[in-house]
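The chain below stands alone and is given as structure tokens, in the form predicted alone.
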Amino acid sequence: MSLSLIVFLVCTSGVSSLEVKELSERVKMLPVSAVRVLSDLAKSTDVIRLTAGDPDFKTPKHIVDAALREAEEGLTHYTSSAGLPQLREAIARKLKVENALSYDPMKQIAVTNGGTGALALTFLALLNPGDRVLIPDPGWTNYKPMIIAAGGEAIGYPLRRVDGFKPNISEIEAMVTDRTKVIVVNTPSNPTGAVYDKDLLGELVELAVKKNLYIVSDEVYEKVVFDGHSHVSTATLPGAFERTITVNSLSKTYAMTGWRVGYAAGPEKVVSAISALNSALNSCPSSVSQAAAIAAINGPQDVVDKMVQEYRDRRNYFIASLNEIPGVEALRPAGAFYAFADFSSIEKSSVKMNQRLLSEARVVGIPGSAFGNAGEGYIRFSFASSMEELKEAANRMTVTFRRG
């Protein structure tokens, strides 16, 4: 709390002294989001920011039109804390047709404020103080603070480039203790772009069954896959359905990051708890955004195919350009829209490397260490930015490192 705020409170409270209470230990433990900090710091117009996973496409017109129409007709009030029934029914149809998953839309699906909201509420529903959650390392930066906020402890299981950034099941099993309650699976992966096949997911499920773990399956990049790879939903594997919470979002698929619509699907008791928590913390998801989501799911899907094709072209160009820089190595991701590039032969510290990129090339990504210990030495770049920006960024980095 700032000194000026303390003075203000003292002067307006009518008391002569004020005992300032400490914040919760839980909040003090929350790590700062490197994605947000770097996105905010690099505001200069001459800096190319390849930081956030925010598609540069506009939300498709038919989705926007549906939201405007419903808003004009009065869909601007509270909805069920679990989401509009029509939206939950649309999600259930989508999951059945596209993912081979059958859920009761009224009991096993909850609509949330983005995939982030679905994950955060899921951890709140599942965790007691001290429970451990196994998360990918490198993995999305928000897993750890969400788990801490829910009173849990996040333990990273390493993903290595030599293995294609895919998990070693024996290694994960050795990390499980009697305090371990949940394992997080993210495919396609942020930040590595790895896509897990059915066999690997089956091994992960077998481990979860053996150790009696919940599985939180983060599938928000399911539609962004390349080169003949296909997405497999974890809950379809034998033994997985009754212990898996499938989390998804419309943000990446339909360029709807700001609309904040996601969902969780899973066992009724877990989804019921998620809905109750959603009511307590958020009342309900945005009604207008839910109308947009219905239009997105029920409407034409060719808009998604066009965006994925553009991501593929950007990936091919940008990964090739990175690999032409002396000392840089980047695998071609099978999914998502990130280049996770190894700069360790130039600079071991990903933070220092990112600072150098910013100061010398006027390009900024996210230090790999922000995604976990196993990400050290890497920089994550988002190629959800335009091709023009990617070309300029590649040119600036090439000139910088060939000069230096």
Ligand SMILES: Cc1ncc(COP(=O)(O)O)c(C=O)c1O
The other form holds:
Amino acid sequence: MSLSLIVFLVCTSGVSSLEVKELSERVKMLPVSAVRVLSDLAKSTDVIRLTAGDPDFKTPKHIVDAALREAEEGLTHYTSSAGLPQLREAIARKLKVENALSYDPMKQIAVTNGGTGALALTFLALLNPGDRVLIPDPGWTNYKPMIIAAGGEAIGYPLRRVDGFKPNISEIEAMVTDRTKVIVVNTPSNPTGAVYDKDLLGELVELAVKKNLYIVSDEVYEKVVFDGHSHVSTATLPGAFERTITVNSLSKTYAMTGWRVGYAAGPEKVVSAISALNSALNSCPSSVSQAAAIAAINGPQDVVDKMVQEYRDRRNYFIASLNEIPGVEALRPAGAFYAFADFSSIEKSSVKMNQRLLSEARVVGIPGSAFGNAGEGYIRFSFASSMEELKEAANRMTVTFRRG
Ligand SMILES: Cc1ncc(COP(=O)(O)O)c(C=O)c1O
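Let me have the form predicted together with the named molecule next, following on from the form predicted alone.
Full complex below, order starting with the chain above.
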């Protein structure tokens, strides 16, 4: 290539006198994920990261083996956009036996790219521009950007520590307008760990029926419950089945976050829209991961019990340690694997508090404000991290706050 041609290419590549058009308004509205930023920030340093909700356990061996075996035998092609029929059948059986929910596997269940995929496609399937979705505040960080990306508007309904982080039905009722189309219910909750009982879910469903709302029931932490609490699926309550999209995932239950398998189950009309969107946006869920998911659902479940016992021990230790720090208060979560601790009497701004924890204690969590306005003053710590890390984190924080 001649020198003049190289000079010409360098001068013309990437630099244009034309102003390139802006990104979409939707994208510009997306909040930055605090979880991702903080997880990356602390990666290379001597910092204990209690940031991500990613189990530290390995995916159980029989699940990995099944995926390897199926891949070797040629399960390496596209599958149906709604997922392998055997997997949908396994999910339908599980939902019937464990959750008392009867779904037709071929019409009412779609396998997705994790629970994230199920939720995002559900919002895309349900929302028109300007439609409102009521989401828990504090609530999982991804609901809002997913709803914005689908053209909707996310409105947080507050959950307060005095109420055990349970929703106040009359307060939610007052927030419903004629633009409200969906309410998101998340039990067990990320970040608070609250688990809703049948009566409370019954009241939420009554409200949804009265106001004619869809319910998106995010149940990805269903197995991580402690102290005899049991998980109730929202769709089992009277009047709920025909308006509820039940979302679940293998990520948290089987330590399978990287495999990306989740699912949505609900009315045929909604599920077929989710499958059509899955086909358009993703083609299908990963074939090999679906083989792993079949082995996980149909295989032995004692692996799950062992992980949950370990989370319970970590919770007991870590919550007690947090409450020993003067000025810090943390409820014992009934489910999920997060400590949601109130630091507001030390520092009102959760971003500043988290920064202080990072620089002084070399421990990092997620500032509560990332989960919504009602999370301000709190820090979320994930105890999907080893007991050693939790002990070291608790020691470091105790020393820091003893110094004052
Ligand atoms: C409340 C909640 N729902 C859904 C998800 C989605 O998980 P996944 O996409 O790995 O299934 C998460 C992950 O952190 C979560 O905390």
